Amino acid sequence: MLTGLHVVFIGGDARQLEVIQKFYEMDATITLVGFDQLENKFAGVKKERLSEQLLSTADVILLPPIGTDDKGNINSVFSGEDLQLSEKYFKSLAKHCSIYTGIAKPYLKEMCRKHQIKFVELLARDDVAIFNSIPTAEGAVMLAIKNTDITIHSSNCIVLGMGRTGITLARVLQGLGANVQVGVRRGEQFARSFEMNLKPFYSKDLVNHVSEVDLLFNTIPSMIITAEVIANMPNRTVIIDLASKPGGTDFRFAEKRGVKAMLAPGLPGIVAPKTAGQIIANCVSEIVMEDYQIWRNAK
C-alpha cells in the first residue's frame, strides 16, 4: 500500500485512467491536474489547477507517456486548458520528488538534471517495451488490413528493425502466414532472425529487397526508407512507420510517387488504451512501491 504518498497526475489520455485506478487501489493520496472534463469516479481524489504550491507537496509526479514537448507543454485530452510545465514548477519540487513518464524529451531531461529531480522513462525499460510491443503489433496489423485489398496471409512483408517491437511484429506477421523479411543492422540480429525462420538481410541493402514488397513496416527512428528505396518499390506498397516522430520515411517522396505511407507512433494508446494503461500502471506501481519503502524509512 502507498498510504500517505502524494501522487500528482498531470495530463494524459485514456491510458492514464488505468494508472490512476491502480494508485487509487493502493491508497495513495491522489491529485489530478488537467482532468477537469473527466467525471470523477474516485472518492477522495481531488482535481486542482497546476500550481507551485500543489507541486511542492508532491512525492511522485506522473506525466503522460509522451511527457512534455520541447517547450514543456503537456497533452491532456480531458482538459480544456493548456498545460505547461515551465521551469518555475521544477523549482518548487521537493528534492525527494520523482517524475515518471513514458519518454522524456530533451526539455524534461534538462529541467530534471538542472534541478536534480529523479525521473524515470518507463518505455525505456525492457519489460514495459516488450509488453507494449503486443498492442503495437496488433495496431500495425489493423492498419495493414484497413489500407490494403489483400490478405496478410501470403503477402510479402518487410519489418525494419529487430528490436523489441520488430521481433513481436515479425512473429505476428509470420503467424498470419505472411512471407516475412527483416532488415537488421547487426550479426546477432541476423542470426536470431534466421533462427526464427524469417528471411533476414542487412538494412543497408534495403533498396535491393523492396521490388516485390506489399507491406513495409519500419521501427527504426532514422531516415531509412529513402527516395531511392521508394523508387524501387511497387506503387501498391503500403508503408507503416512505427518509429517516433518524424519517423524513418521520406513521406514527401512517397506521396509524389503515389505510395501510401503513414506515420503511426503511439499505437498502444490508440488501439488498446486499457491494456496499454495497465502495462504502465503495473510497472510504475512496482517502481514507486520500491521507492516508497525508502521514502518511508527516511521519514
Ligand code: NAP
Second form
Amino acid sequence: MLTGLHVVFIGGDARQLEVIQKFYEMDATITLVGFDQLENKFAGVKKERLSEQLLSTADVILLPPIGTDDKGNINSVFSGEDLQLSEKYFKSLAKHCSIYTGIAKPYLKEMCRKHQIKFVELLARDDVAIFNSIPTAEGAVMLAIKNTDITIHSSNCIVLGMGRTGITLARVLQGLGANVQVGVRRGEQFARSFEMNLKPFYSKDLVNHVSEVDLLFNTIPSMIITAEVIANMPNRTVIIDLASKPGGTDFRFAEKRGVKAMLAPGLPGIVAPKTAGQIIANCVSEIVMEDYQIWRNAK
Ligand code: NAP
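Can I get the form predicted together with the named molecule as well, since the one above is the form predicted alone?
The complete assembly is shown below, putting the previous chain first.
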C-alpha cells in the first residue's frame, strides 16, 4: 500500500484515469492538476491548480505518456487551462520527489538534471514497450484494414525492424494468414525470424524486396523507406509508419509517386486507451512501490 505517499497527477488523457484508479486503490494521497472537467469519482481526491506550494508537498509526480513538450507544456484533455511546468516548479520540488512519465523530451530531461530530480521514462522500459506492442499491433492492423481493399490474409506484408513492436506485429500478421517478410539488421534477428517461419532479409537490402509488397509497416526510427525504395514498389502499396516522429519514410516522395503512406503515432492511446492505461498503471505502481519502501526505510 502507498498510505501517506502524496502523488500529484499533472494532465493526461483517458489512459491516466487507469493510473489514478490504481493509486487510489493503493491508498495514496492523490491531487489532480488539470482535471477540472473530469467528473470526480474518487472520494477524497482533491483537484487543485498548479502551484509551487502544492508541488513542494509532492512525493511523486505523474505526467502523461508524452510528458511535456519542449517548452514544458503538458497536454490535458480534462482541462480548459494551459498547463506549463516551468522552471520555478522544478525548483519547488522536495529532493526526494520523483517524476514518472512515458517519455521525457529534452526540456524535461534538462530540468530534472539541473535540479537533481529523479525521473523515470516508463515507455523506455522493455516490459512496458512489449506490453504496449499489443495495442500498437492491433492499431496497425486496424489502419491496414481501413486503407486497403484486400484482406490481410494472403497479402504480402513487410515489417521493418524486429524489436519489441516489430516482433509482435509480424506475429499478428502471420496469425492472420499474411505472407510476412521482415527486414532486420542483425544475424540473431535473422535467425529468430527464420525460426518463427517469417521470411527475413537484411534491411540494408530493402530496395530488392519491395516489388510485390501490399503492406509495408515500419518500426525503424530512421530514414529507411527512401525515394529509391518507394520507386521500386507497386502503386498499390500502403506504407504504415509506426516509428516515432518523423518516422522512417520519405513522405514527400511517396505522395509524388502516388503511394499511400501514413505516420501513425500513439496507437495504444487511440485504439485501446483503457488497456494502454492499465499497462502504465501496473508498471508505474510497482516501481513507485519499490521506491517507496526504500525511501520509507531510509527515513
Ligand atoms: P525497438 O525495440 O528498439 O525496435 C526498433 C528496431 O529497429 C530494432 O530491431 C532495431 O534494430 C531496428 N533499428 C533501429 N535503427 C535501425 C537502423 N538504422 N537500421 C536498421 N534497423 C534499425 O523499438 P520499439 O519499442 O519496437 O519501437 C519502435 C518504434 O516504434 C519507436 O520509434 C517507437 O517510439 C515507436 N512506437 C510507436 C508506437 C505507435 O503507436 N506508433 C507504439 C510503440 C512504439 P536493433 O535491434 O539492431 O537495434
